[in-house]
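The chain below stands alone, shown as structure tokens; this is the form predicted on its own.
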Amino acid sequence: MSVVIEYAPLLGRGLLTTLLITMLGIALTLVVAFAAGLARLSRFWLLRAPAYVFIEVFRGTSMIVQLFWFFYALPFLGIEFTPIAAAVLVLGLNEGAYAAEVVRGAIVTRPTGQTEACIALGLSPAQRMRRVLLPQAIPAMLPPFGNVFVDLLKATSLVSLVTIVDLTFTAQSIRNETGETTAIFTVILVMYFILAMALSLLTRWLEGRFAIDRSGRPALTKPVIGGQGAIPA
């Protein structure tokens, strides 16, 4: 265990790199998820078709191959990314493709009565989405989003393949230098677990924060006589 204490500063720097890539990857994942997910629901095929192709390509190909393509192959086509930029792009686009289906699924499963009521009130498609459908769909998106974020965190261990000195790369370097395997990899195993638990707890907090009914139970409603809405029973 003394080797862990000796190399703790190196592990700390690797951890910071992993956290940076994770946070940037999550931010890009959210942008991609909503952009592609809403495009899949568009009435216009010029938006639906590219979104469908993007989602299927990134879900249907290996993340490792995508990393190699962005970092090693694109420079031959005149497009060059830094290691961290390539890693964040691949993680965000790959996980965003999965999360886009979460967005689409959460919206299309809203009761059809919601859409019919919006049409009856004269709301445009954009207003229906922004004011009614999305606010109700977001709480349903949060649990699967939590799974996507944890999966992205674990996938950051692959970025060492494009020369990024992350937590996994640092542990492997220490192992090669000292010959210690069990202690080093046990420590980073625990570190990844703690990070994953933190993401899970954050997701659960957000579920409670954005729940339609803060008690966690379906809200009971009764009509307002002479009105156009409903109030809690």
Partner chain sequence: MTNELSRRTALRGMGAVLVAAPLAGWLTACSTTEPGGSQAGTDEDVLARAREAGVLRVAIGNEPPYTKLETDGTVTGAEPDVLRAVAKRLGIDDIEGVQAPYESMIPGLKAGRWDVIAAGLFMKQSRCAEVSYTEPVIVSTESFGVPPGNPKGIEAVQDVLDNPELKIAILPGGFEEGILNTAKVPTDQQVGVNDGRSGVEAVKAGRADAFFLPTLSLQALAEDDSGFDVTDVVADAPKTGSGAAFRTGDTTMVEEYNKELEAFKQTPEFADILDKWGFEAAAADGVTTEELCQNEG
Given for the second form:
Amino acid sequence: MSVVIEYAPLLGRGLLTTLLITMLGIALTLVVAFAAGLARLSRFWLLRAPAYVFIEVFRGTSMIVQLFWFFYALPFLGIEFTPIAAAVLVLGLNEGAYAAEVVRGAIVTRPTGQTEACIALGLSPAQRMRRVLLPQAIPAMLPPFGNVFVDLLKATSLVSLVTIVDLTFTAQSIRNETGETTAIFTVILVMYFILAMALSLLTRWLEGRFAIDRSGRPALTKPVIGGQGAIPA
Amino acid sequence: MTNELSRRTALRGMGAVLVAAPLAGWLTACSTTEPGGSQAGTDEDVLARAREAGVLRVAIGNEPPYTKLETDGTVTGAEPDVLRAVAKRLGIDDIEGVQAPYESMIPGLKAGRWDVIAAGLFMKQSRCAEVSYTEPVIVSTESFGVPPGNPKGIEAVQDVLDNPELKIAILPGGFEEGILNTAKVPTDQQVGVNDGRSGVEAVKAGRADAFFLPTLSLQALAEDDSGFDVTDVVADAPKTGSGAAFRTGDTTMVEEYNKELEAFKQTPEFADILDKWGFEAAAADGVTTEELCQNEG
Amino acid sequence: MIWSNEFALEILPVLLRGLWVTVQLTLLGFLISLVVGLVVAVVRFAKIPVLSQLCTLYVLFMRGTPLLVQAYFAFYVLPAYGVTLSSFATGVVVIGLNYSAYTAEVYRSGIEGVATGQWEAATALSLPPRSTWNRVVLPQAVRSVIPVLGNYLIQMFKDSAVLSAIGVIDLMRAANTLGSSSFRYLEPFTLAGLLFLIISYTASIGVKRLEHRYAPAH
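Starting from the form predicted on its own above, please write out the structure of the form predicted together with the partner chain.
Time for the whole complex; same chain goes first.
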């Protein structure tokens, strides 16, 4: 175990990179989720179709393949990102594609009475979405979002395969340097576990904070059997 | 109702902060970072750019003594130390290391992920066709890492060919893989491992009977692991060597680099660096890139 | 240095061989996840002291840590304790156990979905617990979750690419090897992505059909 203490500063730096990528990834996931999720519900074919293709392509291929593609193949098409930017982009687009389905699902499952009432009140479709449907749907999105965020955190370990010095990469270096395989892998497994638990507790707290009816939780916020692509395809 | 309003406002506020803060951070981070280097395949002057940026991005393998990534992130090892010294003479302040698998080094170089490879990536025909090597810095030999006492008696590539039962660990994309392939050792006798440590562990765990690697790398691994032996130099493996590798388009860089490298080789510092890592400075005397590029594979 | 059809055609057979390994890996892993997941779900539902809590921890831990690090752990650490499996076998076991944590949750929702009347009826008929589970509860529970399990199978197919990092010669590894020997990554990775997409998209349409077929009657 002494090896872990000796290399603690190094692990700390790797951890920071992992946290940075996770946070940026979550931010991008949210943007992508709402953009693509709402586009999927648009009345306009020109918005709906690209959103559908985007979601299917990013959900249909492996994240690790996407990562290598963005990292090693895309530059040949003249588009180049820094390693961290490429990583965040892949994580955000991939998990965003899953989360877009969460957004869409949460909105389409609003009772039709809500839409009818809006129409009766003369609200425009945009007002209907912004003032009525979204505020109701967001609490329902939180539990599956929590699963998506944990998936994203775990997926950040893949960036170690494209030369980014995150927690997993650091562990491999220390192992290569010292040969202390068991200690180092055990420690980072536990670290990831703690991070994942913290992330779920955070979303759990948000759920409680934003539940539509805080006494009796309506069925719509019941946790989805989730993880790894919160709402399965 | 007030509760309802405050909840909605809070939700909206939190959403905005959650999204905006990190993204803003990312964008500013991006604008201050050096944009990812030259466009793939275009003939941009890497020398001018590195001088201006003050840094040359180098791919290394973290395989001492050829290359080593210190725990504080600095790059060292025989080749990077020479690269750093020559870069200084070229007016480039420092080098910045990226640890990459051997198999990704050339594709990554071509994709503009790094400016140069200085990783003990040995010269051979296929590689020389894809990148521009400078003159050699180190010339090296190959050995097998085997269980104590070498129970299977593996000493030459021919031994591996003679016994189809033997499994040999190699680094995918490494020079040794090329040697085995050229000798027509079937791929099912080859076990790919990620790095030096994994190779040693593969031999100790019985996943492989031997680990084929440069002699000095194996000796470095054996230093803190008495659980395996390093054989004598493998006689039927070709003489190998390496130098820094640039993109084929970077002709100015290679010319200037060779000039400065030649001058640097005359100074005592060159011999000091090689000595420090256990190489012989004289080994590269009279050996040319052209010659080493004839290696098959 | 742009796309070359000729090169793409040349490497396709190698990629397809890799794909075949990916498929085998996925199916074997799925089998493990189905069996282990069921055991975990039943133990958790039966509220056996200690054992149930351990199963809960198992599910949390498997779902809270990255597949890649789990694979590294199994591949590099276990041999030090005398367990040495090939990279393919390690891959199958790791992904199987990883997904068993998800299938366990799926089964649980299925078991909880079985109407209480069914349990009561079984008790009224004095069926032994074994028969209650095997003949009454599980057939109904499993049937209702088949489409969800199908989705996890697809997810697993895509995730299995991670196991190339411990040396499984799958589709991802094949693409990587082709890329490094030809020094071109564009075609191998684009094709690998397309192969993943074609299979998982087709499979997801199949699962949608299953959803209709196994949809609850109401």
